[in-house]
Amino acid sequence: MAMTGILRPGHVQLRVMDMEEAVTHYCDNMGLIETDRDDHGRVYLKCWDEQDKFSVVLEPSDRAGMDHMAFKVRTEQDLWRFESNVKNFGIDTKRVAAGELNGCGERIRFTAPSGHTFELYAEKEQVGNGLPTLNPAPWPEDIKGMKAIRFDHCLLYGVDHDENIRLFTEALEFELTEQIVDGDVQVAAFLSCSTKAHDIAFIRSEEPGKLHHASFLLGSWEQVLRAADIISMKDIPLDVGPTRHGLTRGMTIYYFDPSGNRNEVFAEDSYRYPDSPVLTWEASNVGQAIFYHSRQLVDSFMGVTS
């Protein structure tokens, strides 16, 4: 498995249309820590718990959605390696110079069959979680808002599932971890990088490049009550929840940041090894896989991206 070459989700890159309000909403609702902005105007964000510089960056546009979404790998040599598989499957790649991101070591580029960019790097500066190495307390004394612990993974909509899971799995080296089949019909797929239930995640779409959701861990059930209390609190547009997944067991709410696109909040999901077997949910049974508890499907949650 990976740990040894595509280590994690390194950041996403969000398309926001009023960058104060986004940052309010990041920093101050959700307890992301500003770390830097650029002459392009981007603002970048790390999870409190997160020891790179940043796994948010947010970029002024005039319509929502995802620019990208990277992953970092363990050494240059990896970077190189991956480069070659994502050649060697057919797409074309692109190098980003060291530096185009504040912090962040050269970048490969692609654009997957599913519409979306992607990028992989290696080195990105470390800037710490606020506590010290020795002796640290568990959690710094100033984290505001929900306390995000780490940037976790995207839910994204695209064309070409089959050839995109195909890129994922074999050039990538990522696992098959959960599934929705409509009889011989994958309706979607989870992935995953790690030991964790999902890295990834694609839905089979008629529209290309599109953001279902970006995913922020908490630490428990009792943090995603009271990311709950503060979404009420703080006006934020609530999507769904708080409810519990049927697909990796995750407790969770969905809501929308100022320009539209969805966050999740979620906590005690499901984890995996090599040896574990791929679960898979009948389409008859999506609602339960979905929202385990109404076991109903919510037309907001599935019918909006950006």
Given for the second form:
Number of protein chains: 4
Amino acid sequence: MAMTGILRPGHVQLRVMDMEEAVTHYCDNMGLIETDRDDHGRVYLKCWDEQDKFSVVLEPSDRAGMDHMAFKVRTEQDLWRFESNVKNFGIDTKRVAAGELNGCGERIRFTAPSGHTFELYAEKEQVGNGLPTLNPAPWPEDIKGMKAIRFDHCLLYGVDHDENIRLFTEALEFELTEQIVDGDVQVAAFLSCSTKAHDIAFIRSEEPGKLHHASFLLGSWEQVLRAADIISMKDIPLDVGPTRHGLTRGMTIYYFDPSGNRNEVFAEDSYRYPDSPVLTWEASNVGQAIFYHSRQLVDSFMGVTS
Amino acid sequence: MAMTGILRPGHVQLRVMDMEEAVTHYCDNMGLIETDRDDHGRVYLKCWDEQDKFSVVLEPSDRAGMDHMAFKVRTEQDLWRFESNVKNFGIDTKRVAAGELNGCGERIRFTAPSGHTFELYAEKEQVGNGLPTLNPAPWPEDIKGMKAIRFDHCLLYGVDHDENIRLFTEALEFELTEQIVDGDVQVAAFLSCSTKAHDIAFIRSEEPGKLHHASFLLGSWEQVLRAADIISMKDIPLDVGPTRHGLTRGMTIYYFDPSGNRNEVFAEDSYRYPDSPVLTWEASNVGQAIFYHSRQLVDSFMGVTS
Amino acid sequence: MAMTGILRPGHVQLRVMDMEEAVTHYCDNMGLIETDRDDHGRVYLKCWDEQDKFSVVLEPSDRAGMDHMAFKVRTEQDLWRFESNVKNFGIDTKRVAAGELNGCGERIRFTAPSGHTFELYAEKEQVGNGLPTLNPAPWPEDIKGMKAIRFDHCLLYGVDHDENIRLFTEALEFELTEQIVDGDVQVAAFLSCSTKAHDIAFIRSEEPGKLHHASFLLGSWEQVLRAADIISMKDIPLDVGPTRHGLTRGMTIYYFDPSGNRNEVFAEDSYRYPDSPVLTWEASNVGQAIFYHSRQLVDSFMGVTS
Amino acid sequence: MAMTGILRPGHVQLRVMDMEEAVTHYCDNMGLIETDRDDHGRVYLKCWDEQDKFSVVLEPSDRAGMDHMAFKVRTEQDLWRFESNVKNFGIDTKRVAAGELNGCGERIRFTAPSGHTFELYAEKEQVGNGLPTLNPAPWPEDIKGMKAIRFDHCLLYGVDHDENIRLFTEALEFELTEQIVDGDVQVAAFLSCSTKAHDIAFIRSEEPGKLHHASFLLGSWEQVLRAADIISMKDIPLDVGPTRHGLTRGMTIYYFDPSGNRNEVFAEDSYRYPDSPVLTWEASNVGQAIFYHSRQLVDSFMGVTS
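Show the other one: the form predicted in complex with a further copy of the same chain, since we just had the form predicted alone.
Now the complete complex, all chains and molecules, led by this one.
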């Protein structure tokens, strides 16, 4: 089979401090769809063009941040294989029972060297993308706000960077697509398990387990403009954009949810294959690597995580 | 590893009746780049955002059509595995020596039940995409015409449709993404070895081994308009478009090269994963399936192959 | 003052055979907004980015077609001046009392040589564009369907073409921007009272007083695609498009309202000034003039009027 | 006639300190076309979709800035009428002989209260837009860089703001379209002689005769992105963007020519008519008025003029 192992980012569980504000933000402003709530007060959301029941879980908390990010693997055998890989790498894993998240099968949970919690699962209830599988229209009506298409990736700040990248590339079979280097030191690593420019990315940091942003796909640069307009119209705190990244070529805009978790919506980044060369950006050129047009790093963008 | 086996359509070898007219068409009008010529009079072309030395081979001939379509596999072991799979399926294979096509490694060649010749290879010389791997710009200057990004897929008309699809899905590990059905009969099958809506597609036909079109990716719907303008400005015979497909959602335009081989350029079709549902279009709705806006089949589009 | 006399197409009164179907079409599918109804059963509509109370009047009738098209003039003096001009041209005029159309001032009504009824008025109630005049957002929320921005122009088929164009250019001060000619015969004339490529256009015909289409502006080529999708999703009868015109360069799509009146939505046509050269298209090239990509005239497009 | 008096911004004469660097910037990077040079060392440029011989004059100098901005009026009578209007306003005028600028007719020159020099002229040699007037294509091939369509407007910083706006609206028949106000004080005025959101704009300042930027039209938001990419690829000093203005709704990016004159390229701002309401932005909301997304004024944008 052509795609094996880890298929995609499956969901991100975000801590939010005011659930109804958060639901308004993610649903009314960004266009996600609420699909369920549970006894822990968690709210389950999906983007319209995802088949699975949820890709974002909002968890009530007294602080912002990422509880965990989960990847969907292709088969149950993949799940046990990765569990074994992670253990062999020297990291403890824990099994979380099917149903602990509504509609999700058994999960393998572990803490990566970066300080972040990750999970893997092979099964999640499919609810469809709002279009029939027989003679579907190209898009459903009544999607709100920015009309986010799918949860796409996270960028994370964490410790023990090199060991962490080794975990992802050796035990979890991700591939390095792009990187920022400062001499011999890899400052940032963009990793893919597909033909996307990134399914996850890590920045070398001195603080463990931080979320820089959770990112969602839009349909075009015109839709990035529309998202930018909505950000101002709805008084959403903008961070940076609209602009293009040097890294991945994506057209992007960054802003914050009401709890201070950074979101990105973006369009049209580049594609790659396993035999594509790794692209490298020098730390001396990091401004252009990150914001291709302004070439200026922004304090809020570099310094604020959740 | 996440992507295994067949990675992508690697190249298509097209027969053309006037080489210089063909080179003008593919290079000046569509934006491909000539990378080599050989003793057989073949001309090697690549799209700008491909790493490999070529993705289109133009072969001098007295008739139009597709000599063969080739897929790049990830490893040499994959090559031998697929050779064995194809043989076990009951189809003879032949090894073509490395270097028979300039810069291409050893190829496995076979004729599919549809009547088309396919090849697999694991190695091809990489020449890069015209951008450095250190601090690359998002696009190179001086790309001509339609600025085709990559060779994307072929749509083929052939015989013995069901057996052919079985070869591709069982022996070659493609996955069915979308189909047109007429009652119990599958009229068209769209197959993917990646997250693309199709890497190859087949139409049930009574004539073996026909090319409907070779397709190339553009960057946006605005670039499809620009391609449409160029088609008229350059007196390129238009077939259909610009429009959207129901199948795959792609925005598209079709036209013919000077020998009568149909080309497509398109943008932004949908993505899928191995666990995405198969989408089905009914023959009674085939007009909308193919041309979502007009819902009208066009005689030239349905009837002309090369 | 820089703009004098006739400012713009002010409204078109269309005959429709089923009012509720028509309102659904123009409001739900195209995004116009209902602003009033009157004792004659007429329904008043406006596009979102128009200041005036209405730009389309739907009139209940047993046949389709255009009752009249009206132009807004800058001042009351302009109104009397044009009344005099039209009379001096040898055409009877009639004054229609203020309020005969809700919110519209006194109108001058006359039948042009082409057989169409036109009106001029200097006053119409302004209701705004749904945005405040203090710190306005770039667009209002909750606009439906195609999000038509404004009523832009009509294209009309009529008799006595040359005399008709003389009326519009001499008495009404329109300027010829583009034309189709067949030898010495002007087949089509595009006329502007602004910097637009056309505010009205006429086709030489043997039948008087026919409407070819009423046209509405969209924001971009991406919005033309979206309109095309909606046309298919809502089972609206498509005529032609999406494509580009040679004449005016506009990106366009044509379809019919439920009564058979043809509509156009389009984006981004060219601009002109009074000192721009007239552009001429030869009848031998009329296909490309009208549909720049296909170069093919379509029977329904050429033959059907209302 | 529908458009009278001042038709459009006809040209801007900019002082540059290194002519060949300036020509590279305006021609190779922005896509203007050199049409002439004169004995004073001045270089004449036009954008591709302008009919007149030039819209930018580069003048060799030891400092940056705007020598003058000129408007084309419709007729010679308009020229004498405006000359009289300006004199009656109490401002001296001077006639500059036809041919002093190559291909330009007699000009009326005066210094406005703001401290800027303006000129009016009724005649300029037309060289066409590179397309035939018979069966023209929608765009010419071989336009370079950003492919600027036309010189569109200037924004100027000057003194004696209220008197200056009175000159433009009373003597020159411009109309106020949008403004920024701080209590009773008008901080910025956007003025139109057409259906454009602005043909010129003024900012109240304490220094006379300063250029904030000369602005050029692009075809779409996608072309603004492409301009942004070129800015970074060509090491052009970026000021701000890509983003949208609140004022005029335009999608925009700002940067500097090699002498430090600020340029803007933008797309798709709003349209207006003489009876459109004036839009007002409050000084307390000036950030959003200027940069709709970030709402942040940028020091370089506010403080740097030439």
